[in-house]
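Only one chain comes next, encoded as structure tokens, the form predicted on its own.
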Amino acid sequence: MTEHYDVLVVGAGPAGLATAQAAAGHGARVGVIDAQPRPGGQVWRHDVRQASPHAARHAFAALARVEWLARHSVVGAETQVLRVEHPDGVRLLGYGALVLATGARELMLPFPGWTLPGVSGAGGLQALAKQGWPVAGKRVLVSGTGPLLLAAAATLRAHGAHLLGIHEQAPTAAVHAFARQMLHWPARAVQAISLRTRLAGVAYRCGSFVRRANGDDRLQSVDIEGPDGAQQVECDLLATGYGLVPNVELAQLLGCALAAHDTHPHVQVDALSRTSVAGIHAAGELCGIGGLAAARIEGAIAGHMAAGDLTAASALLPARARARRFAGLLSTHFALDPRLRTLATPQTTICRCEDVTLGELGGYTDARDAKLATRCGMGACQGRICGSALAELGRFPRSGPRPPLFPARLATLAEASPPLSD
């Protein structure tokens, strides 16, 4: 039996929570689904040691007015119905309007040793620390690009990690130019100053990146390339991240058009959050990486539109435009150094799920052909890590998604299959 919602929201990060609050304010029956046990997404993920920010607590409280469906994963979609797996089985959720707020994931660029135990995404290690994974006393080096490195480093330090340094691949001139632009964004400048204060004494090196991770059965050291040449640093953990990639798989499955000019496409929406498919809206990072402020504003716009209030949605357009202008600064000043795309050797593992090296992918220009021949992208992550990395390396774009979008139980797949004829 299908359960029906006036507005169904996929994703309980800042964008999804803002959507739910806005739509519920119009009296709509709103359902919010998320694969995690708690709301908040990555930005507002529950921290076992620290209280959530005030804005997060306010957003969580607003869930009392909607139906919060935790540990629910979308495995397939039909006409105005999502097939969702949860701990007790499968549900069919129908909707009048659907809002996608599926967020983004980290971009990992391959280099020799990047699959060693002890190497993880910067946001990934931040999430683990928040959930209680022990980092206290561990020597941690943070590398990659963008302000998110500061947020990850601050969390790790708060959980007792010994930070060896933050290595930002963008050159000093670009970072300083970005800092000068922050004068036009006082709230974000205050946030940046607060993070740097919490990281007092931790070296922040520009024009610097990890070339190789070294170790036998675990990480022992990293080779770093910087303005003054190469150096080797012993460490226990490496947290590295080169920005974010929009999670567009569900949108693709539903037929929503994507922006085709980007290496990592995002969902095309108009200013009022409408996708190319009638009745489906999108908000936040899957519409292009924009940060917390943009996600919350776009979520509110989507919620008002999904509930049919064009006036309330339109009133937020100036704030949305301003938030998106700031996002443009990030892509300009933290553009990736071309050398990062040349670090992987033919022996470097690209698909860690299926143990496929870069050399084994030589000669393939199509993701589907490479998958059929090597199984690259057929593992548990369904190509989310290796596919994004290969697209960034200029090898080939990711192929389109096929259900199930995430690993699912056999019982779920059996229930979704048509009955066999006699």
Second form
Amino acid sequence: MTEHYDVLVVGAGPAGLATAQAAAGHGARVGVIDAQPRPGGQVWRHDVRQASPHAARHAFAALARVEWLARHSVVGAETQVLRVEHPDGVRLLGYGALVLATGARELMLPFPGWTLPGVSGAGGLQALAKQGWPVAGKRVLVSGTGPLLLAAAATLRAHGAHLLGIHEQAPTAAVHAFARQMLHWPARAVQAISLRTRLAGVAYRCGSFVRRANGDDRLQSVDIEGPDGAQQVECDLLATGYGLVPNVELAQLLGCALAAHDTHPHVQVDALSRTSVAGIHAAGELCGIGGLAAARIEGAIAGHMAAGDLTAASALLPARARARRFAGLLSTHFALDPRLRTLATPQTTICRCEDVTLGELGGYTDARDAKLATRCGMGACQGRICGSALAELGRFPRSGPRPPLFPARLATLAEASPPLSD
Amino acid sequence: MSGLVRLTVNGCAVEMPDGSSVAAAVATVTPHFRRSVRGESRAPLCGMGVCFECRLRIDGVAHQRACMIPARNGMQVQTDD
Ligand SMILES: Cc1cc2nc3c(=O)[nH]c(=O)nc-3n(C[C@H](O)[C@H](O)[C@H](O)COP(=O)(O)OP(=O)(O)OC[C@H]3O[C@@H](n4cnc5c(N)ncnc54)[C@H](O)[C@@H]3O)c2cc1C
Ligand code: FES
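Can you switch from the form predicted on its own and show the form predicted in complex with the partner chain instead?
Expanding to the full complex; the earlier chain stays at the top.
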């Protein structure tokens, strides 16, 4: 049986929550789906130790006026219907308008030792710490690029981690130029200063990156390359992330056009959140990495549009333009050092699901050929980690998704589709 | 803050703050979550349901993503050896 919503929202991060609030305000029947057990997405992820920020609590309150479907993963899409798996079974959810707010994941670059237990994403370890992962007293090194490193480090410190340092790959000049730009964005500058205050005493080294992680069956030390040469640092945990990749898979499955001029494609939308498919809107990180402010504004625009209020949506356009301009700064100032693309050796595992090394991918220039011959990208993550990494290494672009979007139970896939209406 | 949940990981009793994930509970017992195709030890990478490196067995059901599942009283969690 198919349940029907006027507006169906996928993702309960800042964008999806803002959508829900705006759409419900127009009296629409709204459903909000998220694979996670709690709302908040990445930035507002529930923290077992700290209360959520005020803006997050306010956004969560909007869920009281909609149907909140936690632990529901969208695994497939048919005409005007999503196939959704949850712990007790499968549901088919129909919609009048659909808003995609599926956010972003972290970009992981392969380097020798990156598969050792103890090595995780930077936002990844932040997320785990919020879930109660024991970091207190652990020696943690943070590396990668962008302001997310500071946010992750601040969370880790609040959870009692002993931070050994933050290694930012961008050179000092680029980071300083970014900091100067912040003067034009007072709210951002205040945020940045507060983060630095929470990280007082922690070394922040620019032009520095992790070249290798060492250990037998768990991390013991890392080799760091910096402006003053190489050094080895003993540590318990490495939190490393090279920016974010839009989660476009569901949009792609639905036939929405992607903007593919960057290494990692994002969903193409107009300023009013409309994708190339009528009745499908998109908001937040999947439309290009823009951060929290852009996600909230775009979510509200999408909610108004999905409920048919063009005037309310249009009123937010200037705010959207400003938030998106800030996002542009990130990609210019935190461009990746080309050396990072050469860290993996022929023996380095690239596809962690199927244990395929860089060497084994040798002669292939096309993702599909490589997949067929080596199983690279055919495992449980369906190439979300290795496909994005290979695109970043300049090997080949990530190939398109096939249903199910996540490994699903047979019963989920077998549930009969509804007959096509009219 | 809220209460505690009690579960077992590889037979060891673990107590976690309510709202913790199974992944967090496992990390208090062992750094190892699953064996890769070639037999390497693996542990969570993304913390957000994308990488599938945290897969393990919960109450007899294999291939569950530990970072996506809240720890509950009485759960029996088994890493893959
Ligand atoms: C690991 C990580 C940590 C971050 N930490 C910070 C931080 O501390 N501070 C900061 O300012 N920014 C942080 N960011 C940046 C973050 O992307 C934005 O701040 C903000 O969370 C984006 O909002 P969003 O609503 O666009 O997407 P998200 O917050 O990513 O929300 C998307 C939601 O969609 C759900 N979803 C996706 N696909 C499906 C599907 N098929 N079925 C069901 N549900 C689905 C996801 O579970 C998720 O909850 C982080 C990003 C990542 C990846
Ligand atoms: S840690 Fe990546 S899916 Fe759980």
